[in-house]
Amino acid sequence: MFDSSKRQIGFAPPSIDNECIAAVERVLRSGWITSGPELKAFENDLETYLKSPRVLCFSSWTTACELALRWFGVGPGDDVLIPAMTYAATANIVLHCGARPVMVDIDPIERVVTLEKLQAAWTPQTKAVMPVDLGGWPVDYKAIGNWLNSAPIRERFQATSAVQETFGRPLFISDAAHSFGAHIENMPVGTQADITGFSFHAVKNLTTAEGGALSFSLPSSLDLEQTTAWFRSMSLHGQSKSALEKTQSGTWQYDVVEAGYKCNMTDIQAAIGRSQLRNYPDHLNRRKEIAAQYTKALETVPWCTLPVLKDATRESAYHLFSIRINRFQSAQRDALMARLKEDGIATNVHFIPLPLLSLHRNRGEHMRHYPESEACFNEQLSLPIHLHLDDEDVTWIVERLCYHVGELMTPHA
């Protein structure tokens, strides 16, 4: 029975505790609030957590990964392989570089791109392959990496920049915006691709309000120090020294060698991130418990297809709990979301496939080329999974979900 007194359940409210607030206050009182010692400490903390040789933080996933494409020399005439089922940012950064986003359909079960789909879309003009980890579930990094390093790819790759010549193959850049904390063969996602991009947006498992990071695992033929110095410089208008470096060196003089951007992370954001990272294992465990409760409640429901959360080598970061309601159409799903909202339960959809957006329709894309993405979109619903939920909330969500789906599936005279 509907309980009108039940509290409102948000979809993804950030988890900001007193420790986090105290960390921000400490930085605000320190006299150094941007691109300073707190940022450096956060990057070091991330390197330890990810077991990565180098992590740099930026203002967002978007700015970070666009810098990566520009560093690699992606530009007009080049192709970048991406999923059709992703957020707009994945394609936008390719377009910003003047290149062409080449969309690939998803696997209907895992809801991410597969090696076979990428292989079918590859051409010698493919300069980068950018798969997306959806909802916390990682792609098959090992298979994709082995393919990109194979002799047939290297023999046909057409390099057009010095960095590309050094690689001798396309860049493997992972859109891991959803998968901070996911694991592959007991290793955190973050070192399996050449460059892995994370998002710390407000709705992510670990947040800095806005922000993102790149984890570098580059071929040994590239100088890691030189490469990451370029990225740090380009996030500060191409300036040769950051404010912290100028203070430490004792000399204020700097140079600007390229027309860079302004996309650095602040120390205020880094303080939030460091606080969250200290508690992240516990946060991840709680998200896993919630996912297990949803799974137990829904695994025998005939109309429900559950997300893949773990297999022999991979484990999700439990960022989303996205179900598919079999044979639903998008209008039914939207009606379901409205009914749940009346119950005080917020839900979401991840994502509107790119070919349904005006930007890409006007580029000539059509959903008929991506049938699995279209079917997933019609049936998909993301349920709340966050630290503000208790077990009773999850039980309530499942109860109302099942009630409303039953109503929407039952023909009425």
Ligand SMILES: Cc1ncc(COP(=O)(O)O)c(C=O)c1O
The other form holds:
Amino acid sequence: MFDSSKRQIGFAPPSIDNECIAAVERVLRSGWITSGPELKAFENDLETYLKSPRVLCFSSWTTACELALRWFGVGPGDDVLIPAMTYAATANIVLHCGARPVMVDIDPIERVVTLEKLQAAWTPQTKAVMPVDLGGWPVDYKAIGNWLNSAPIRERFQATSAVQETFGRPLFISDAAHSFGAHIENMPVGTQADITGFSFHAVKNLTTAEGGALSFSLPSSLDLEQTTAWFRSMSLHGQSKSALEKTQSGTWQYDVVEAGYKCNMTDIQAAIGRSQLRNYPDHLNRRKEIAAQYTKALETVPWCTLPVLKDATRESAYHLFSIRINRFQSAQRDALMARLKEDGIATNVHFIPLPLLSLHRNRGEHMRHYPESEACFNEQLSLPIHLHLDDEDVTWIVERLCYHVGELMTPHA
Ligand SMILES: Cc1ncc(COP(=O)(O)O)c(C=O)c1O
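Form predicted together with this ligand structure, per the form predicted alone context:
So here's everything in the complex, that chain up top.
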């Protein structure tokens, strides 16, 4: 028998092994710690894993995807379609560009946006469509991509930048912050949209502490080399040369033609990422096993709706295991989280829907327009799913969860 009273189960602690620590030490001792050879190697490794023509890394998903919107020329007067149920960053980058985040409700079963919901929100001002693979579950990329390429959309698209002229349609940029390692028709998520943005934040399946990457799968009318050179340069103040290139003898001079940002990834971060990527298939398998254990334990529990993790063509990255406790209100869910916390079990909620945040309320958003996101928020609870959990931990979590939900559902005299 294990002593359950001593268990402390974190929500998403990172998995940093000795190999990872040694990789970081090697870079620290190498004489070059910012963007350099280790970053290049990480980008190459990511291209191989994702089967992508080009991957570039940045300081976060947020900086990477904001750069992508700016590259496309998204600005004042433009709309970008996003889900109402997402993290603040998805909307923030649209606002940073001076454009309008247009929110779309989620599907109650899949908890991501569907083609139909996007179609209903589309207008000629829509310059980009940015769905979110919530919890690692991929949206229907094929349907969205085909729609954005269709004649009616192309005919009504009003290009206002040179890149937009070349596209002749809105940008399909995926918020794949959660879905690194998800698959569609046996292909990793990463090449189905024009640009796929991943997050390597500390709680993500694959982490570089902070960091993000863009995987490019652009129309052939665009020059990939030229485009990605622009992204690389704009992540370093718009300089024509990186810090490493400037140190190489005889080539110190550089030019700046555009006011860029400072959002590069360092070699230290890349060393963490490379080490994580080497072990990623095993990590993903363990996540899958945990999800299977939760599913087996909870699939016949009447108050519980499980997340969709696999269908005929798609498989999740198992980033989150978010259940819905049918007909719960958010206060009951919060009480449940507090009780689980007392048992040493950390849980989370993904997410507070954007219209409930002051920023968006003050922009005139209201939850009544997003009933599915509201119901999902009230009922939603994300259970721990990470590599520090053993099977007994999962059994313990399920046991305490069922006990507390039973208590909270029973009317007391
Ligand atoms: C759905 C979603 N999009 C974007 C982000 C932002 O990622 P980053 O922290 O790497 O900027 C997050 C971060 O948690 C997220 O959950």
